[in-house]
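Let's start with one chain on its own, the form predicted on its own, as structure tokens.
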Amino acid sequence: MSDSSRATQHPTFCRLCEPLCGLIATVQDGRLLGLAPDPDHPLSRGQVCPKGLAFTEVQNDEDRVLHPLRRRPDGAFERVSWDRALADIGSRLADVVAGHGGSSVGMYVGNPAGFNSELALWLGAFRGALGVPQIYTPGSQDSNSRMVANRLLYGALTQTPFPDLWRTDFLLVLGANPLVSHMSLVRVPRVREVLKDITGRGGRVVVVDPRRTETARAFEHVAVRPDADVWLLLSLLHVVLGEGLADEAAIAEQSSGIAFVRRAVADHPPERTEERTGVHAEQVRRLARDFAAAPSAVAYGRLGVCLGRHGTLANYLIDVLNLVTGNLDRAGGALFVRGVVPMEDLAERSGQASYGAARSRVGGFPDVLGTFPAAVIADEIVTPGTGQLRALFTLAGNPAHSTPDPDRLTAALPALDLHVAVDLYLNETSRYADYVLPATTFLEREDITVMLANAGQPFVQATPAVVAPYGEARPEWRVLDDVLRAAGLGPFAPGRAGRLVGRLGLTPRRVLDALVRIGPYGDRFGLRRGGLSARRVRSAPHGIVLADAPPTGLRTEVVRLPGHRVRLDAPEIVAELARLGDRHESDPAYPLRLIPLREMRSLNSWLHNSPTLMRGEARRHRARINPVDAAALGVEEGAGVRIRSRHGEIETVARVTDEVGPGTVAVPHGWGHAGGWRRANAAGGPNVNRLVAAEVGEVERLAGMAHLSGVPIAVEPLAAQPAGSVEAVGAANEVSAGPA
């Protein structure tokens, strides 16, 4: 064997979720042979989840799109050259902008873009070139309510306080399952070990969730009814403030508007909210007293909190609980963000981190980080008038599968004048595109860990591409750049500054390297001894730990309100609290409540094409139903069931279990494929989003969040379903999804 054909190993890092765990890629003859945990990574230290290791199968997947594809009139795709694709796309995009303006162009950017530092920079170029395009992301199905709470409390949309898990004595988790999700909006490699350390040093981890999740089983569980978090939090604050347990000095120093909070929580004693939350009043009082009495404590909420009818209000109340107990901006509490690259500060100062600067044409929803609710995309396409959506780009996203009422969007997509998808796969959205352009995987591009500053140990790592792009795949930033140039729009905003940047020939790498040097840990181009330079970062293949613990005392640096005080009485919150419960309908025809369920070997609406992740009988779609409800409904373990909401219905298989309480049904999301990924299609299962409405009245007011948790449903057994016929139910759902 020649030296050129020997296998080589390359340190890199995973970019599937927040921990960014270290990986070792083994490469031979330009082909990825496998991925293994990096034992020398200072944070993940030889640990990585099954999804990261299985990414070899994505990298080498025979179903990957590796060449530009053009959709023919008969719906099939044919291979074309990049030059031919870009020329046609550019011409058609220019026509749309000339005839209808930049506001008629939209882009949906999927979750993988959140772990792509290059693309993050060039999205701003896309927006600048078009002026006011319609931007959509999964944020309105994930975290926008969290971001809006930040803006109302701190004046900074991007400042999401994160829990100091490494020093806390009491962690209160609401609507999150860290042992499966690996923590969201906070970077925690080896999360199980970190959580076990809390209890190991005598602390507590308490999980509030309608389901006894993997995390709840490992620690303490408080079972709450779906979409009742707001009432529970109001009662916790009622006890803390009413029993003199608050840290009045911290309240006075850090905040304004506490009088509003005192009035608001006075009407919500635990005895009054017990019926709605399902949590006994005395248990609520004990929880509040223990949280307030702990030497340090922090409340952390995520997806389950964000997806309710009052998601922004719930996130606001979590932070208020941290503040009034003296646990905001202190060791062991909730901490503010300081990144290696000041992306948050740059976004705030440049106006990219906007809230309410614009309103959606349909529904009048305020923009969040310059984006609009994905639930209104279909209506924006089919509703005539100025700003009607006529061209759509989807980047690493699948909105026709992952947004509410996906069939509505699927029906609307053919009405577009231009639809371009940049992706790894022909998915449920891109199969309707005019062009599908091949994107690189994270192993085929260079990157740097600047997108997640909320880490227990400030850390930076850079990685080159470990393999050359397969086929004709290109990085997403370059595709955007090529499309804008082909349309004659240029990659940057018009004007002197934009022309100057264009002449300099800047690339994402050059911009990011400069930002590292001017950031909080940078060398300021030689003016600060010992600071970070691009060369230093790139010469440390396993990364650099910059501090043993996250900094405290950042409130006066990051809070952008008068006196750097946290605002507790924002008018939007006052109004939302006055409307509390107005959308929590009670219809006896739909007596149960649906909650979404994330699985260890799934990641949103993809990775179902991996043989390793889909292996075994356990990788079948099942709805979790409590034994009490199952008995009343005549539903048996393994039998087919129909789940109905006011908006749609799905069919799946029942798993009868007491991990959910009576009245709650948990259904995994991300299933029900009908794209160009054959294994995913064969897995069957329904798309749970068919039960969720995309109507304007169903969207959360303050942040445009889809209502995906606590959805009223009914369940019935399938009359003619053969016992245990998982395959039959899956096949039925696959057919109903339409042709691939």
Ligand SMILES: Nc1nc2c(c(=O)[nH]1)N[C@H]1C(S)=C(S)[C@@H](COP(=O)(O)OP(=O)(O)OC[C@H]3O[C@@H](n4cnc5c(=O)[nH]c(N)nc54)[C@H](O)[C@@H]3O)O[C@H]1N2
Second form
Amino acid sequence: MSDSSRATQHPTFCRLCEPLCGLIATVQDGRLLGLAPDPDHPLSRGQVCPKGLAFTEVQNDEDRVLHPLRRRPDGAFERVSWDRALADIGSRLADVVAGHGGSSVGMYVGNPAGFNSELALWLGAFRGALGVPQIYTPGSQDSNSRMVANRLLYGALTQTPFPDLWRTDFLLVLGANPLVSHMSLVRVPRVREVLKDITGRGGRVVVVDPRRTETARAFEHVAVRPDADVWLLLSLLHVVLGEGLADEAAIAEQSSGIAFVRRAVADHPPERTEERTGVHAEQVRRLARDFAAAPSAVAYGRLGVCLGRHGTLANYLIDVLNLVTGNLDRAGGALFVRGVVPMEDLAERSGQASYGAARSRVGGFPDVLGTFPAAVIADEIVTPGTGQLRALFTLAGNPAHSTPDPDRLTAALPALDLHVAVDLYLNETSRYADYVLPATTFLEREDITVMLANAGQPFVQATPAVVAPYGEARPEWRVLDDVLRAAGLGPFAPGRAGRLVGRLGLTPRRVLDALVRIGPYGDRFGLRRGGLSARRVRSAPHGIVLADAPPTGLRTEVVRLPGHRVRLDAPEIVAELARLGDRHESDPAYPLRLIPLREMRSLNSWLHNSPTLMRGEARRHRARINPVDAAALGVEEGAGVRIRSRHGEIETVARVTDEVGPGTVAVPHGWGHAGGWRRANAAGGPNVNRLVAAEVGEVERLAGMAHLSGVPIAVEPLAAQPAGSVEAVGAANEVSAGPA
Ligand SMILES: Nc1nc2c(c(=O)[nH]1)N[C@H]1C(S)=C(S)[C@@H](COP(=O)(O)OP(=O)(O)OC[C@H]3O[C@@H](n4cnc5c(=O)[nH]c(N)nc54)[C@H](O)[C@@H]3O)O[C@H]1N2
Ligand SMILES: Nc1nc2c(c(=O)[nH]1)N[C@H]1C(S)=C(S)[C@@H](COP(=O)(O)OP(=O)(O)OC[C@H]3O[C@@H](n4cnc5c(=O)[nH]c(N)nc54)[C@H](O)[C@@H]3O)O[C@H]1N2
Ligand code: SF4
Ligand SMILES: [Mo]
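Return the structure block for the form predicted together with the named molecule; the form predicted on its own was the one displayed.
Let us now look at the entire complex, which starts with that chain.
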């Protein structure tokens, strides 16, 4: 950390998305002057994206919340001291728990929390202290269908196989756009180069997507209809199994239940599914043959398949394709994960990687990793009874923006007895909180990359905080710790356990250090020569490459089912397949299909206050619509459109382009701001999640996933441009000064 008045440079790494690219932070007088790519980072080697560099503008943003804020009855915020905030939060939380039990307390932990190892550890403590609080995450808008597929196939929720991009001969991407989103559930700095290397060594990259995305354009594109991947995958399997292209030895050795798969795919020849998928039968047959014939091949699916009406089934089928072609757990195929800290193993062994161990009160959804679908939060708040949600903590998240039917949640929030947000900003959710507590940015806290071990080269890096917290910002783990203490709850409360924890001086850092040492690469506290210790990691500021390639042959270690066999016929899958298509209604009033779209210069809902990222005419909200549809509807390029679903409506501007097929409309999420971020508010655009229902019947059954892809919609031209920016609350630095 710098305290001299000379500018100093500090290697660190970006924690906005999964590549965790190396950065050099320049600091002077405790202020961040700028961020640059770290040329000495072994994995990212001097490459970063515009978001990473623009983070300087978040760090130094004058709209950031830097002091605890309390909301007054008139809705304006006033500054309070940490002590007063914590005392009041503590006593109100204690009241809720005393009166209604721990199950009436909820927490929504947002996406940036996934890049914070200290918080990840301390969340467990929060949970433990409250007994059975309701935990929500973006997982139900992101990856829970992937997790549930893992559980059903491998008996291990946390074991998401990742594509061995570095050795494969054939990459089949379904529903991901790596050149923009930089890949997810696999860590790939320099992703363009890694993908280009596949074709460079004579391999192929095929992108299955309803939109001709940046990635599809750079490689081969298969244009599929929205939410039809399940049928495409069934047909690919039909060809592989039916034409004798499968690796029968691998099937016999690795799996159980193949008879079910053979029966299931028999009915789905490509000729029968082509109408649904929009992919010509002959193209499907060729794709299946080429995939099976490649020396190594891997299918990788991400958001586009996770968000459909059968997201769990789609993820399951992707893995089945990898397995039956002999590509599971081998070089160039789909690999299991072994972390620097055995997070996966710990979660599985400790029972935290649960599925269906509890059911949500509203909707009866099975828990996924102890979490419930965010779509039910609003109903949990307003539905009376035992376990009615009365206190909510939102940490690093924006659920009243990022989840289905944001207005329903916004309307429910005021009914809470206590709502506390820990965030960098007043966002569309925290603006309704009783208290908004200032969090540290990733540059203001130390970290170690114990997550995201799913990489081409197993790697670990630690960073100190490169600047001291601005204002009164505090790390989230401390905030949780302090809140529990103030409420007289849990392991940190006064009492025996609390005293013990106090005496041990237990901090996330200490726990993480110990975990690194006992992990698979660890020094076992000196018992293993050359092994890792946190001290050794910290002494290598650009990180340490632990191996040249990821390990293979982990199945017998990680699959937690009889004989370590992958189970192909879990009853949940059998039942889901029997209901295939039951939620794919066709209503002539809503003939088009909505699909999600990520932009290079957005990060979900929270980088729209950066001047650099928002510069230029291209940074306006646009719905991509095919020229054929546009002509039929009388919609012109640049004209205003109204998009309606059975559930809600939004207004935006049309971009007429054949990058989406007829019948498909692609709309970016994360826009339509009304928080304390003034530039974001002024950027306009609607929140696309208004088109998505939060009703129980709209949520995918197995994993509780929101349906954000394939939503039936109608589009009509607007006479004028859409209404401008939305009503907003004052910026955090304009709050009325209250007693400190
Ligand atoms: N620049 C940028 N990078 C990001 C993010 C960001 O907001 N901005 N967000 C980060 C986060 S939180 C995540 S989870 C990852 C996600 O990373 P990705 O999974 O790559 O997500 P997207 O870029 O949204 O790509 C989803 C793709 O699915 C396609 N699609 C939609 N519906 C269907 C369908 O039914 N079938 C098929 N086959 N495809 C479909 C869409 O057209 C889109 O191209 O990105 C991360 N990286
Ligand atoms: N329509 C549609 N909806 C989607 C998606 C989609 O593709 N389409 N994608 C879904 C996906 S994949 C995701 S991951 C979710 C994201 O959904 P959320 O996690 O609910 O929301 P974010 O937009 O990531 O907002 C993150 C918040 O954390 C704050 N923040 C940033 N860094 C920190 C920090 O270090 N500490 C704290 N305390 N706060 C911090 C930011 O200021 C911001 O307010 O959105 C989902 N919603
Ligand atoms: S791709 Fe961009 S946002 Fe993601 S880690 Fe790298 S620099 Fe950060
Ligand atoms: Mo995400």
